[in-house]
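One chain comes next, on its own, written as structure tokens: the form predicted on its own.
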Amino acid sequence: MKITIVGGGFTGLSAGLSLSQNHKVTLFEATGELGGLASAVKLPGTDWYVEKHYHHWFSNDYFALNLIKKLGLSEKLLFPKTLTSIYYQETSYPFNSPLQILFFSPLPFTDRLRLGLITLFLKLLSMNSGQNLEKHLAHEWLRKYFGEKVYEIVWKPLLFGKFGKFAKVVNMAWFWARIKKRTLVLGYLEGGYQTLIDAMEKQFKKDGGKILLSTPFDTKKTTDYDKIIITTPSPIFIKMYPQLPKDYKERLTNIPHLHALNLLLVTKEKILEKEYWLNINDRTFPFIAVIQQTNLVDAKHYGGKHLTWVGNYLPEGHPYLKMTKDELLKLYLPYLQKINPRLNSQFLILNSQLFMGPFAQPVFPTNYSKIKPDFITPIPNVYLANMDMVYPWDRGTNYAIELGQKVASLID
């Protein structure tokens, strides 16, 4: 068969790898690079690539880890020790393990026990039981079972920080999946995610696949191919095929999306001394997380410089999305200085990069499984595979790889 794939992210590359051995496959990527939301840049004076949007793997991300093994990259896989903390009332509290939760002093001891026990309960729930939580709103379930104080201090700032006006729409199955999936160790590849992207590209081409970069797909040529896999976000898919039935378009349009906005700072010193990941549990802050890449990877790979992301998820039309990197840095800096008072004019911010990922985070309302898009679309021989379909799991390359393999299996 002649198969075309639209989109060179991990879903498109994964589908291409699965299909190229037996079919004639052409992959179209509108930008000049592969990787999608996991695409990377190489900063001046650095040995390794760094992702535009922070990424890591959990130790149970089997689809990604199996692909890494299959492509002969296992020796490059790293699982360094990392620390996740919560920033609350001008203090950073380690929040990586059950023991650290028990020492989380902003909560009374009985609430810490409750937090640990309910979290363990969610962790142990089966897939079917966790999925059944989709009939509940996350904010209501969390308040009821964790208790008011735990909800207000721990979960509410995170839920509203990420989803904003959509926070009261998110269902509990999505939240359960975040707890279920988390592991104590996090994985990364030598050279960055670009190492895996390059290996996938090389194998795809070796198997006869063709990649066209900086080449948008012309939907007028849909009939030139036996099968077409679209891996773009749903809003873009709708624009590509305006002839889609009205009810189908409404079904996709009713799934809200947030844009990822990440400011990458290159500094002489670390902004976070110990943490890899710092959740901001203070909604007066204009961002939701600070991620210190050089507490995951040695700074020597980045020319001895330190890399830090300041992360946000924002709805379309948000004023931050229109700001330049200098405007955002000016807005963020006083809050970063609260976290690290040494971050002043002498601290030396050497460089900054701003990256925006459109439609990066779908919002899953109650009973989402009833409206979740299918691979098969109303247009004959056109298939859809994107992040709206990884539910109840959260967006990530592991599920993008799984998605590509599944849609390829359906076609094959």
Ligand SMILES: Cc1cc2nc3c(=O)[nH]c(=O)nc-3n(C[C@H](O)[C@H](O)[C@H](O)COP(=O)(O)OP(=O)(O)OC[C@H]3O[C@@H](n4cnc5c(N)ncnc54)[C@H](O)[C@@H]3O)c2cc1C
Given for the second form:
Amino acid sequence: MKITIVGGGFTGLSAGLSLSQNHKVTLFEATGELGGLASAVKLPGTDWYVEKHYHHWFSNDYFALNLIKKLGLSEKLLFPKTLTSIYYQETSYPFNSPLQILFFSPLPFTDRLRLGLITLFLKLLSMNSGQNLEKHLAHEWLRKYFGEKVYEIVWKPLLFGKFGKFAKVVNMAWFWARIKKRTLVLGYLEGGYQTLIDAMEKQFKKDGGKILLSTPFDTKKTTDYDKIIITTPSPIFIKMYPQLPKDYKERLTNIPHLHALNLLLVTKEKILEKEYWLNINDRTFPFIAVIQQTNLVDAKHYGGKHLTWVGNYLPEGHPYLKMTKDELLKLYLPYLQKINPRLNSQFLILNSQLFMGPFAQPVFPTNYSKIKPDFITPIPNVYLANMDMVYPWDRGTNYAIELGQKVASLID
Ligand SMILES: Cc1cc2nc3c(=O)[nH]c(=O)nc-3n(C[C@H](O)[C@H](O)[C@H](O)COP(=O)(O)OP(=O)(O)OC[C@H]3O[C@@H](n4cnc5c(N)ncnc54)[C@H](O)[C@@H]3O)c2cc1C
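Complement to the form predicted on its own: the form predicted in complex with this ligand:
The next block holds the full complex; its first chain is the one shown before.
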């Protein structure tokens, strides 16, 4: 068959790898590079690529780990020890392990116990029971079962920080999946995610696949191919095919998406002393997380410089999305200095880059499984495979790889 794949992110590359041995496959990518939301840049004077948006794998991301093995990259896989903390009332509290939760002093001891026990309960829930939580709103369930104090101090700032005006729409199955999936150790590849992207590209081409970069797919050519797999976010798919039936378009449009906005800072010293990941549980801050890449891997891979993302998820039309990197830095800096007062003098910001990931986070309302899009679309021979379908799991390259393999086997 003559197959086209639209989008060179992990879903498109994975589908391409699965199909290229037996079919004539062409992959169209609108930008000049592969990797999509997981694409990377190489900063001047550095050995490794760094992702535009922070990335790591969990130790149970089996689709990603199996692919890494299959492509002969296992030796490059790293699982360093990392620390996640919560920033609350001008203090960073370690929040990695059950023991650390027991020492989380902003909560009375009984609430810490409750936090630990309900978290454990969610972690142990079976797939079926977890998915059944989709009939509940996350904010209501969390308040009811964790209690007012835990909700206000721990979960509400995270939920509202990430989803903003959509926070009260998110269902509890999505939240459950975040807890279920999380592992203590986090994985990364020597050279960055780019190492895997390069290996996928190499194998795809070796099997006869063709890649067209900087080439948005022209839908007028749809009938030139036997099958077409679209891996763009749903809002882009709807625009590509205006002839889609109204009710189908409405169904996809009803899934809200947030854009990711990450400011990557290159500094002389670390901004976060110990943490890889710092959740900001203070909603007066203009960002939701600070991620210190050089507490995941050694700064020597980046020419001895330190890399930090200041992260946000924002709805369409948010004023921050229109700001330049210098304007954002000016806005963020006083808050970063609250986290690390020495930032001004010692950490001289050497460089910064701003990255926007369009439609990077779908929002899953209650009973989402009933409206979840299918691979098969109303347009004959046109298939859709994107992150709106990995539910209840949170989007990630692991699921993009799985999705690519699944849509490929449907077509095969
Ligand atoms: C802030 C952030 C943090 C993340 N953290 C992690 C993490 O820690 N671990 C992890 O595994 N994953 C993480 N992810 C998720 C991961 O990057 C994505 O889930 C995954 O890359 C999705 O891949 P995809 O191929 O489905 O979509 P995308 O990566 O969005 O790829 C779609 C591709 O389609 C292309 N395209 C769009 N329109 C057209 C067109 N008309 N013609 C041709 N091409 C087109 C786009 O340019 C893009 O390359 C994170 C994502 C973000 C935004």
